[in-house]
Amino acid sequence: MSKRIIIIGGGVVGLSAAWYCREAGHEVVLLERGSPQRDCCSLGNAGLIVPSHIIPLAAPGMVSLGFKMMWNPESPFYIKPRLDPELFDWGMKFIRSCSPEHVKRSAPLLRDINFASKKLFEGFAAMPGVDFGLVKKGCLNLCKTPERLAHEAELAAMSRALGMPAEVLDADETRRLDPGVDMDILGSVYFPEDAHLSPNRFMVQLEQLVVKAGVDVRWQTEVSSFELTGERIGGVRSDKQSFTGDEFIIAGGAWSSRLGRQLGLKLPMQAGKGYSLTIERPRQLPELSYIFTEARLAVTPMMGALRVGGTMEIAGLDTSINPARIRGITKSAGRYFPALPPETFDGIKPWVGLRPCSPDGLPYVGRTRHFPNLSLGTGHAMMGLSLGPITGRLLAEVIDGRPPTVALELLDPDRFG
């Protein structure tokens, strides 16, 4: 039976949900607070598709590492101190989640959901007239120190045990995979199943696909409140008009917890600010995507350009640019790629985006028990783009009552409620 579905949020998750719900025959209205020329977290990210990312953000060692980084203003991680009960609650839940048991439970799911999403990206790329620069050559995790290479080798062994190909390489073996790039490294781990794309192009083309499919996209329409009918949601209100529907999806990224709060939902989330800089004509253009492990930077070729991005700054819904974080990125890049000295980035306007981070590093996907016609798709942290299509498909399956492509128990939106 066709339903009228209201989707709140026009990022990669919201657009993917709109596509798959429309494909299932539903009437879909998508409400996006920004304009068609908006800037959102789905646009300026590193463009990585990462089946290799089987370790959630909440993992053993992350708490001590975070404390060490806190005192360096140019480090990849920072929490802005503030008297905020929600931040304290999130932090305590994060600490409790940083356990080997949590990683053991989460890794197979993250493997499966990322592989499923990669297949959906391949499906989009095969459509006539669609080209968003999908490159399936893998990703190299570069290491400069013996300690880091040993740590990455342990992760590679864990990946192989879960059926994920991973190769530990020395410096010469790494260079042979991408001979056009100068590197100053000790070694690397190569994940051949990873891929990359241009997120800007993907988002533009996905928007065009959903509009062509008949989705009613309403720009500059920010949801201000919900209309309840008994135990169900009957509609939403914006400053322009009300929208009624049979099913509702919250896919508002870092703003999702604020929306959920209006409905009494407990959805612990912090905005993890990330930055990127895009070099339009780099001196050397890699063929593969890279992660600089000690610096926690991602470096991605994008249809002739090169994007360098990273940092995780927990500072609330704040999109201001912290110059120290930018200096950290520009100084670190050249330590791995000598062709990227700090002056390479002179005059480049930094991009900033807010990643929605749950305290256990897993997204919130599926129905909430509090309202029988409300589903959520948010909290993906640094894997929002990679998991966008599969999240949209899972939400469509939930709404239709179909068996989900992957099990959703660990992604339950009510798991902290």
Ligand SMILES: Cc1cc2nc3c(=O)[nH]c(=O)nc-3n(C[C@H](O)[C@H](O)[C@H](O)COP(=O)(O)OP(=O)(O)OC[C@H]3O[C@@H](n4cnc5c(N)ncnc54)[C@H](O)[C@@H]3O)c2cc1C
Given for the second form:
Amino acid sequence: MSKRIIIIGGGVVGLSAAWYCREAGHEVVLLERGSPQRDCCSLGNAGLIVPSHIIPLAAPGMVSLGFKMMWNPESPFYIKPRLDPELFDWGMKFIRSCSPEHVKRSAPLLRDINFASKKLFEGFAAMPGVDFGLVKKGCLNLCKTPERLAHEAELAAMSRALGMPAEVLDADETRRLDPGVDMDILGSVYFPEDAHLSPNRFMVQLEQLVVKAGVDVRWQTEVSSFELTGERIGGVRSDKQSFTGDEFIIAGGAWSSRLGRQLGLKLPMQAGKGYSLTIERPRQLPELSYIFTEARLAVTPMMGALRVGGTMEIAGLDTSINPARIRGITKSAGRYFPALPPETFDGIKPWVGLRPCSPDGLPYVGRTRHFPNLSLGTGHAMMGLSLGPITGRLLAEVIDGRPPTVALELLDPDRFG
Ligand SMILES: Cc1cc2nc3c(=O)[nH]c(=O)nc-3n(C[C@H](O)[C@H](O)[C@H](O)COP(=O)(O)OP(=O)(O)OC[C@H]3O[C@@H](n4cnc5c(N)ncnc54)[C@H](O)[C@@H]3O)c2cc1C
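After the form predicted alone, can we look at the form predicted in complex with the ligand?
Time for the whole complex; same chain goes first.
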């Protein structure tokens, strides 16, 4: 039976949910506080589609690594110390999640949802008139030090054990895969199943597709509160009007936990600030996408341009730009690609985005048991673009009571509440 579904948030997750709910025959209204020219985390990100990312952010070694990096103002990781009980609670949950058992449980699920999502991207790319620069040539994780290469080789072995192809390469083998780029590296791990695209293009095209499919997209409509009808959500209110519906989806990115709090939901989340810089006419344009592993940078060719992105600053819902972190990015890039010296980035305006980060590194996807007609799709941290389409499809399946494409237990939005 067709339902009226209200989706809050027009990032990649909200738009994907709109597409799959509409495809299932529902009436869909998407509420986005920004204008069509808005910015959000789904736009300026690194554009990697990453079946290879089978390790969640919360993994053994992350706490000590984070602690080491925190003291360097140019490092790619930082937690702004502050007296905030939510940050403390998130941190404790993160520490508890950094266990081998958590990684073992999560890895097969992350593999499966990433593969399923990649298929959905392929489906979009095959639609007439749609082109968002999807390139399926894999991703190279470049290493400069023997310690890092050994660590990446261990991850590669783990990936292969889970059926994910991964090859450890020396410097010459790496260069042969992308001969047009100079590299100063020791070696790499190659993940041939990874892909990349232009997120800006993908978002524009997905917006066009959902509008054409009949989704009612309301721009500049910020949801400020919820209306309850007994135990159900009856509607949501913006400063302009109220919207009633049968089903509601919160897909508000890093702002989702704030929305959930109004309903008493416990959705631990921190915003993970990251930056990117896009070089419109790079001196050398790689064909593959890259991760510079020690520097924790992603480098992605995007339809003729080259985007360099990274850093993870846990500093609240704050989009100010920290020049020291930008310096960290511009100094590190040329250490791997000599054609990217720091001056390459002169005059380029940094983009900033807030990743919605759950404390166990897994997204929140599915229905909350606290309201029979409320679902959530958020908390994807570094994989939100990659997992956007599958999250949208899973939400449509949940709402229809269809068996979900993957088991949703580990993604339960109530797992901390
Ligand atoms: C530097 C960087 C690089 C990254 N690289 C990659 C990558 O290579 N691959 C990958 O998979 N992921 C990557 N990510 C992560 C990815 O970008 C995010 O996980 C993803 O975009 C989150 O999407 P979202 O839809 O949940 O949130 P968003 O894109 O933030 O969208 C949420 C939307 O909700 C709206 N909203 C919030 N509150 C309200 C409200 N009350 N009413 C109405 N609207 C509201 C916001 O305006 C926003 O438009 C990267 C992130 C960064 C910062």
